[in-house]
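Listed next as structure tokens is one chain, alone, in the form predicted on its own.
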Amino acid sequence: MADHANPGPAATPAGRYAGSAAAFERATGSLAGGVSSNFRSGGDPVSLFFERAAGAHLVDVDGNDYVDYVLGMGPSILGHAPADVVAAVADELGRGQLFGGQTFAEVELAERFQGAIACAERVRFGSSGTEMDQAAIRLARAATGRDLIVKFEGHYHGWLDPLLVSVAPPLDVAGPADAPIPHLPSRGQLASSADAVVILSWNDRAALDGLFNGPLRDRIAGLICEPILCNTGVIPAEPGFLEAARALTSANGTVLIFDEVITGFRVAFGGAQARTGVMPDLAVFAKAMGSGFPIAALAGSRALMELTSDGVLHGGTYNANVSSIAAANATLKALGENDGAAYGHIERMGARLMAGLRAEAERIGTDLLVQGIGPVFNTTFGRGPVRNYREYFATDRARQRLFLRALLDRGVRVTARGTWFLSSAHSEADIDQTIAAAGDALAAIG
């Protein structure tokens, strides 16, 4: 059995990852922490540096080739460097990037949204999901004249203060499960950031009912959630939970906001609202809509969205820049072609991979937990299904880390939180390679 603390000489920075280790050392002399996002730090054994990517494969500076299930943290739903998207952007580069005005392509993209997304009576474009989540809660407060925003433990809605609350709280400070205490994870956050946020446990119908029938109900401006909790374990809403949230918010005059930064154009062409059959008042999109180019969108009812022309400020120099709009138009065109054939392929590859991982775990006799859906799923260790953040917290994430490292050493790259993203570029051969690597990895970690 392999040494869990030391998977082997070939997996050390001095061997397989020597180039990345040297590059990271150099980076620490100029980049704060050696990275440009905290979510890229702390790599095991080192934060990797990459040279190129194509389709479902990624190559690092040491020449290691990976079947990639990170996909840039989810955006590359067509795979890396998809030809149609690259060609569309290249065709626009010579025409300029920022005009300080509108383009027909921007309107075309908004019309594509209207055709795909149930709630999209009107659309605004921005540069990141974080930014558009802030726009959504501003609209909710403006429309209702109320202050409180409801969110759920384990749900991530960007790194800015008003919503960076109880994303991954230590349980010793999180309070009871039926009445969580808001937790601020970052130094430098004002304590008052938590004052206007109410935290609930995901899939706790009783707590949801209690809040909307309790003394705070008249202060609730908006309820925001990932309709499928992809940032923590890929946990779906239990039957009836989203429907209850829709009914309670409607009855209370509260704005229901879906954070579809991950699920939008990934789990279905119409997003999670199409897959679940529940339509929010506002929804935020990013990631998969642009194939890796920086773009995001806020879509919603005409009455709410038109408040941006009636005293609610939303701005941004880079909003609807030419390259990102071209990338998004090309991406959505490709995803919608042939009655959404790309989604059929992604679902099949994802389902086959999930089944293969479960089969390998059963063969070896380990408690690998595979949870989610074809386009996005999670692996950790323990009993399932996992219903909320606290149940995910209780899984064996130390063994999860060992598994992910063992996969990396065998040419399979997965996100550090154990979430796997599929693309239309993943092939049967990629899935076969991955299942074989996973079997070896499971055997190696014991």
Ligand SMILES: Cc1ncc(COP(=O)(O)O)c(C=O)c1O
The other form holds:
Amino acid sequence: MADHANPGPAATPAGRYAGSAAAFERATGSLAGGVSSNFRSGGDPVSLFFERAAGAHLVDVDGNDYVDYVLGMGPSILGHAPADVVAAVADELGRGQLFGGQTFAEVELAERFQGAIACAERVRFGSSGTEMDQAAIRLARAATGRDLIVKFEGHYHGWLDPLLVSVAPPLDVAGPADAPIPHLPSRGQLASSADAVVILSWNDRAALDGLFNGPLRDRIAGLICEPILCNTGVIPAEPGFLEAARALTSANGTVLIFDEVITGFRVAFGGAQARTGVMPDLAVFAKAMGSGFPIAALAGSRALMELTSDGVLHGGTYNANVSSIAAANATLKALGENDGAAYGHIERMGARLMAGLRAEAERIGTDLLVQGIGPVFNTTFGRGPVRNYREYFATDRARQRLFLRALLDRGVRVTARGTWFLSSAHSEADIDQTIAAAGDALAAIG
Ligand SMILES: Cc1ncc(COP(=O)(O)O)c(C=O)c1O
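Hand over the structure of the form predicted together with this ligand; the form predicted on its own is what we had up.
Once more the chain from above appears, this time first in line as the rest of the complex follows.
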């Protein structure tokens, strides 16, 4: 397996990826950077082009079949092209897509939310997580008349100016761990975006206490977090941390916002708020609620959500479009069936895979770090447990990249950040095939 030993980021795509390489070359003549999202560029060895997907498998334009743990960056929790969802959308397509008005189906979906999500007294639908995070902080500022939003280093809340702060800051400009300096990652961002955000380290209880007992407390409108951090490793809150955030925000009149774009309908039917037992004032959902169709939601207390009828603007031409609503209703119906049997399966497959990866690492004698929970976990190299962005940053991500490439070469596709998403379509055979490929990949990279 010498050819896999050190593919390197700049390796010329071998025959295996030749079709994708040619397609990417062509794409650069029309699509800016050859892609439609910056997060899809920089693939190793090239940004892949895909032909089709079904269940847990994905096929690229070169005919390579992958066991897929990317799942469209998380959404395809029932696997790709789930029959019930496809049929529900197909049934609706002939009726029209957008009416510039309401449908019964969107009310049905809102009622499903009320049944599933603890904080969902009222709901609004949109098309992306980014815009619903924006709606959440707008509501927080309107409700409190304050300006500051607290967010945590390494958490991602979409690509708009106000929250695209300290997502993956280089450590030489990130300031001290107990008082990180807000970092704006994109050229063209309004510099003042950084002034309206206070950055803390995840799981830093002392800094959280200090902030809510310090001079800025009267300015804090909202605190937003991924309740289980999934955009930097997979890092749960330590026991007591979310509870402290809940208590401090309540006492201070600050709006607690859970960004459940990844965790919603993935880590439990009731989301991370059900899994952790901590209820936010507002929560944002997307990804798993729609099986890959563009849909997102903001849910929360009646008092906050009804501010949308009292001067707080939330709009969107495509909100609650017919096919996305049909997809979400069908997805939530499938996820809720048989007492949430899908979640039992996902947990079991995830646990089997995590255990298998650890066993292979031990057999080979390498320091593969597998951290997270069944529905979503991360692999990198180093010592755990990792508690925050800086500890994750210190893991050996060069070796992580080699591992991910070696997996790809062996028919296993994982996100570029080393995060693995499970679906109800992953079978024991898929998991065992993956474990064997991972053992081979670990041996090859040394
Ligand atoms: C936690 C979290 N919040 C917000 C977003 C942004 O969602 P979208 O890409 O739908 O705008 C993402 C996207 O990955 C996310 O992971």
